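Here's a solo chain for you in structure tokens, the form predicted alone.
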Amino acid sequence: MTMSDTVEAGEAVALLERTRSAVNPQLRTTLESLPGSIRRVAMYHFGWEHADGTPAAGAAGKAIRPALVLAAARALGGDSRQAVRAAAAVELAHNFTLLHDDVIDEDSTRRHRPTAWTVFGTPDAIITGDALLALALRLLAEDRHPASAAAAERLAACVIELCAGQQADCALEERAPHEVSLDECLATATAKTGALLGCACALGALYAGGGEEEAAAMDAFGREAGLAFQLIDDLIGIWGDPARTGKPAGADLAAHKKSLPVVAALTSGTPAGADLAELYRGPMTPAAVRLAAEAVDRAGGRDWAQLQAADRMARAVHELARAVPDLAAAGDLLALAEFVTRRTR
């Protein structure tokens, strides 16, 4: 890493800090609004409790879609003060897709302590999703801001194209590796990361107020970084320093997850390539893991992925600059972006 990606590395983390300073005091009043039972197990999720409801000092996530709703509202001359709740919202709407995809892909850890489904229990873990969906909406519908009807809008249409992504995700995974493509699994991947991402900086646009053609093009910026993002996330699945992403090392081989670069090696035709698969029909010891992190990389899939994030966030530039001609107003839109393609945790 050189000094200037330090500098800017530095930037991004210090905006992100003062995005939690600005909007945690929103989410938790709103967390603090859901009946007892769940909001036990929402607060314990966000880590501000323990599981047994005693007050705890954890993070609550890098805070990343939020402060792009505000580094888009700031891109476009608007009052970010004004989007904290939209802001919020997001943060919301991305964790009820935390505890239900925790379940789902039945991960044990998250943000280096038990997931909430291992200890309340699945049912109790589900039903708090549901409920940060209704509170990132009722923010929303409550918000007295013009912008709030569109913004609540986009959030649930965003919020249907994620669970479909997410049901494309759970039927890529009942399938053999042969069997999967390198477009299915982009198209998922932009479904599932890509826009909620593209929602978040379409929320700042709308609340900046700018009009849909704005709100688009910060949508399709969103999605590219999106795409960039979920790409460096598969590989820190693969190659994250447990100490630092808080799950063990290879998690993603450990469990079977048909990941970009993955199936960029599965795809690759050669020797490597069936290499993996013939691991991915076994079982996932160690051993077997250690194996397949070398094959997808002998295969190509870690060398494609990122060339395909840097080529993504390329393309991230471009559609943001239909937005913001002067890109220099959306510094912090794009510290944002480099953070999340340059991260190793």
Contents of the next structure:
Protein chains: 2
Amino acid sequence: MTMSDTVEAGEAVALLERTRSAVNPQLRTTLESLPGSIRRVAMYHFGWEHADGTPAAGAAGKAIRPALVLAAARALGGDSRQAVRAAAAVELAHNFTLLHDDVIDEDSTRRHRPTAWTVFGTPDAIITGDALLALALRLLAEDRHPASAAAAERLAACVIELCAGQQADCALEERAPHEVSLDECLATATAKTGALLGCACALGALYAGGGEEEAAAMDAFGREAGLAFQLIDDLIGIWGDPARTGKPAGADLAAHKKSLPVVAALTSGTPAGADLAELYRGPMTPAAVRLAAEAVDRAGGRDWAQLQAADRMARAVHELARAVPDLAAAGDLLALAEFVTRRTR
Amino acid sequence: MTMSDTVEAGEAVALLERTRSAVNPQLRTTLESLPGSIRRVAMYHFGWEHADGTPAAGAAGKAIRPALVLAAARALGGDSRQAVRAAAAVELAHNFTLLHDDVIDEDSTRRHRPTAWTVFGTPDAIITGDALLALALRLLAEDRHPASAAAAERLAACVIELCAGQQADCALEERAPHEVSLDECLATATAKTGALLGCACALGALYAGGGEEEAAAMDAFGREAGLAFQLIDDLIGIWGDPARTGKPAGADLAAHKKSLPVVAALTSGTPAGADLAELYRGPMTPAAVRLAAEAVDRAGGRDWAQLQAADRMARAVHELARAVPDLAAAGDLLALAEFVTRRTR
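Show the form predicted in complex with a further copy of the same chain, please, because up to now only the form predicted alone has appeared in this conversation.
Below, the chain from earlier opens the complete complex, with every other chain and molecule after it.
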């Protein structure tokens, strides 16, 4: 990291901290309104309780999506305090997807803790995810802010896109590597990751009194930044430092994942791409993981992903400028976008 | 059935038919807006397509909940055509619960067809359920009717109650028979079945321009009728005619289910109740099922359930009279309530 990166990261970290202070009380009150056994699963998932119901010091998410809602509202001259419910709604919707995705993908760890379904069973994890989705949309329906109906419409539409993204992701992972195109993977990442970041920014715009045009531009900003985030995340899944990621080196390769750099390599038409395809047909031993990482690199998958990420960030800034003519007002949004695309390198 | 029962049932059947004509076009258009692979699972689940995507003649639900929305709107002098979106939203929410409940309960048959998860896999069934819930709340958020926000608030709160009901039901089924109280079972049935029937009626009231008081009374009517329905359904699960129910005789007993008449018998403090508890500790062979049915009867579980059902229907009518002073206007609602509590005897 350069010195300026560190300053920006420090800014974003402070912003996320302030967001959690502003949104967590609303989130906790909302979760506490849930019926007993569902509340318990939810409080565990959010990191606020241990599995036995005793208080935990909080391993909850970084609150990137709520921070985007509040920063987008401020960027358009709104009062971000009016958008706290909307920010909480987006975070609830995000956590609904995490609970269900962990069941579907059979992931056993989330935020360094056992996933809810491994602790409480699959039925309780499904039911709690359902309840969080209903809670998210209830928060908006109860909100008397003039933007709440348009926000609910956008969030519900976004959830359907998230569902489509998760469905497409499952389908892609089941297909043979040579049957997967890069465009499909990009579309899937947009639906699965970009859509909710875009929706968060759009809700901020609506809560600042913005019209459909501002909301659409903010949505596009969040989507492009989200895709940059996913590309960086995929690079980390191959070359990330285990000490920083908490995952073994090349975790995505070991799991035969068709991440974006992998698919870029597989579809490159290069000899290295063919080597990678051959490796992916066999078991991914630590030696195979090392060879596969080299093959992705030689096939151009690494460079492609880095260039794509930079390109997406440039597009994000371009979209942002459409919504916020004076980019100085959008400093927090830019800091957040920079933060999510650099976080663990 | 007496002659008058037959007339009433005929009335309700015609009403349900008219409801399907009014609501199905909206439902189909809404489902067709779903992304490809989710739409396919949804169309299958609704009985409008076969598993291979070819059109099917429709084994969709009876549309009782949408019929309640429209009938409640009419009973309060509203124009039921204005409430078609709300009726479709309630039906989507109902089908969200069916998709997830079938996954959670591992049920393999629904409406005489293989359940969606057995055909498309658990991930697709979970994701499609999620999408139907989001779609239900999107329909209301998009609706420009003045009641739509209050309706969304009620529907989202109801979904949380449905989740709690399903969660409680799973928890009850895991406990030993002697650890289950009748009050808990009644509370679970209210949350799992009564809540959505109540919500359907309340939404109709809101769409007719009714206030919180009318909506609450309509909700109470639907809940009481829903509980009567569940009690009758539980009686059918023990003594229903296999030729009419499509299930083997005593299906609930064979599955060790803690249905309401069973728990009434188990908690009766009678020798027959003790006999039933003893039978439930072992495997439920056809002979054991016959003996258990007799034990429920001797322990008073059958009479209790019949009296409770009649009592709940009386309470339902009482609540209805609070919302609709001239009960003549509520003929359709009464016909529907009678229909659901008699349907397959």
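Since the structure is predicted, the reported quantities are computational estimates derived from the model, not experimental observations. Numbering follows the first chain given and starts at 1. In this text, rigid core is short for the largest set of C-alphas that superpose within 1.5 Å between two forms.
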Is residue 28 one of the residues whose C-alpha moves 2 Å or more between the two forms after the core fit?
-> no
CA of residue 50, rigid core aligned, shift of 2 Å or more between the two forms = no
